[in-house]
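Below you'll find only one chain, the form predicted alone, shown as structure tokens.
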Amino acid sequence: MTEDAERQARLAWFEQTCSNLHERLSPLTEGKPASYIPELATVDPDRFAIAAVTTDGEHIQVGDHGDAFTIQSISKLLLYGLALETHGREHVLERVGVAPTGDSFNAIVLDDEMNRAPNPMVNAGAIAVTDLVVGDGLDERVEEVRSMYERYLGRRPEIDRAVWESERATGNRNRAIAYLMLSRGIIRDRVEETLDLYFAQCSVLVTADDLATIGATIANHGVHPETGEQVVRSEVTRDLLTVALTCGMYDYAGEWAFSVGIPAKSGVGGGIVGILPGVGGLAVFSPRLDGHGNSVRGLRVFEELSQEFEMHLFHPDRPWRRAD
């Protein structure tokens, strides 16, 4: 069998495994959609998609892969990359560290010693990162964020206005975090504008295939697998992969790194994106969440695929790299 034929056979095996997982896990009814944002509580809890994109642009799609949902906290990873690109690592580190916390994503906790948010994947860090988005006023800054998404997605994404408004109306805990950071000099005195931008970035509509494409771009050293555009610098992708592995799955990050071992980011909209360096992106969408805010079916999919295909980043042989 030629190398290309062997690769296609492995992809076919992977696609069939995803299809089998989708069929087997679809009846799973554990967990429920996020309810603290009222608009998210109205989604169909049984939607379920698995998607993968390789670094050379092969797509695998199973289930409701074309259904749109809001990206939510997965945006934190992309905005962190934008901040690093715009301001450089040292400037960003003055405001946001990289230490896992073990606390919930919306904990009102800061790094007192360094006077900064603990990491960019919790809400405090994400708000501090959003404060770094350049632009004169909310509209201009929203367009800066949409332009960033466009480089990953190949289109300018829409914002779910109903979710944006719902987040704005119920975001008082995030306001408490932001005003605490203002009092400490971590963010600038435009708190409501920055919070509005934060709620907007979380309300961007994506599909599971979009998330897999984002993952493949980061996995490909920042080069889009289809357009060939350098979306984000390769040295920035190293930082994104690091914080995704250590902090990306909320306070479940340690267990995730141990059992799955794939840099990943989840969102309370039901999405999870995993990034396999040099190989591609893997995404799952299912709105039923566990107590950590992670998709229940999504966790099962990643756990089983990681074991089946030996995807753990620290697997001694890492045979999945042979798919390159």
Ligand code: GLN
Contents of the next structure:
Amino acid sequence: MTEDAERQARLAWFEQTCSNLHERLSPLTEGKPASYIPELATVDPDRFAIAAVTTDGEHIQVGDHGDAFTIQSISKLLLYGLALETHGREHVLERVGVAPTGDSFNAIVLDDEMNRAPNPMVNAGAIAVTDLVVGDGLDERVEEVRSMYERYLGRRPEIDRAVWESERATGNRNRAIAYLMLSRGIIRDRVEETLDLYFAQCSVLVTADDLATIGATIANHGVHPETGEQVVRSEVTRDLLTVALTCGMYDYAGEWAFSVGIPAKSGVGGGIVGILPGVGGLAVFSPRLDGHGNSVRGLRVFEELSQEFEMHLFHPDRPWRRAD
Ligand code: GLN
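One more: the block was the form predicted alone; return the form predicted in complex with the ligand.
Below: every chain and molecule of the assembly, starting with the one above.
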């Protein structure tokens, strides 16, 4: 078989495995969609998609891969990249560390010793990172974030206004975190505007296929596999992959690194994106969540695919890795 035929055969095998998994896990109805943001509870809990995009732009799509949902915490990864690009590591590290917390994503916890948020993948860190988005006033800053998304998605994203409004109306815990950070001098005194921006970036609508494309872009040294655009600098992708692996799944990050071993980020909208450096992005969407705020079916899909295709980053053979 030629190298290309072999690749196609492997992709077909992968697609078939995803389809089988989708069928087998569809009856799994454990967990519940997030309801602390009231609008998120209105989602159809049965929706289920698996998507993958390779660094050379091949798409694999199973189930409801075209259905839109809000990106939620997966935005934290992209915003962290934007902050690193705009301000550099040192400036960002003064405000947000890189230590996994072992606490829930919305814990009201700061790194007291360093006077900064613990890491950018939990709400405190993400709000501190959002504070760093440049622009004069909310509209300009929303535009800055939107155009970042546009580079990742290859199209202008929509914001789910109902979810945005719902978060704004009920996000008092995030407000508490933000005002605590203001009182410690970690963020600037425009808290309501920054929170509004944070809620907006969480309310951006994506599909599983979009998430897989985002993953493939980060996996591809920051170059979008289809548009060819350098979306985020290559050296920044290293930092994104590191915090995704250590903190991306909140207080489940350790177990995830052990059993799945793929840098990943989840969101309470039900999405999870995994990034296989040099190979591609893998995404699952299923809104029923476990107690950590991670998609129940999503975890199962990643666990099983990682096993079957030996995707763990530290797997001795890593057969999917191309020689580069
Ligand atoms: N917008 C959500 C919040 O702030 C994001 C949380 C998440 O996806 N884990 O609570």
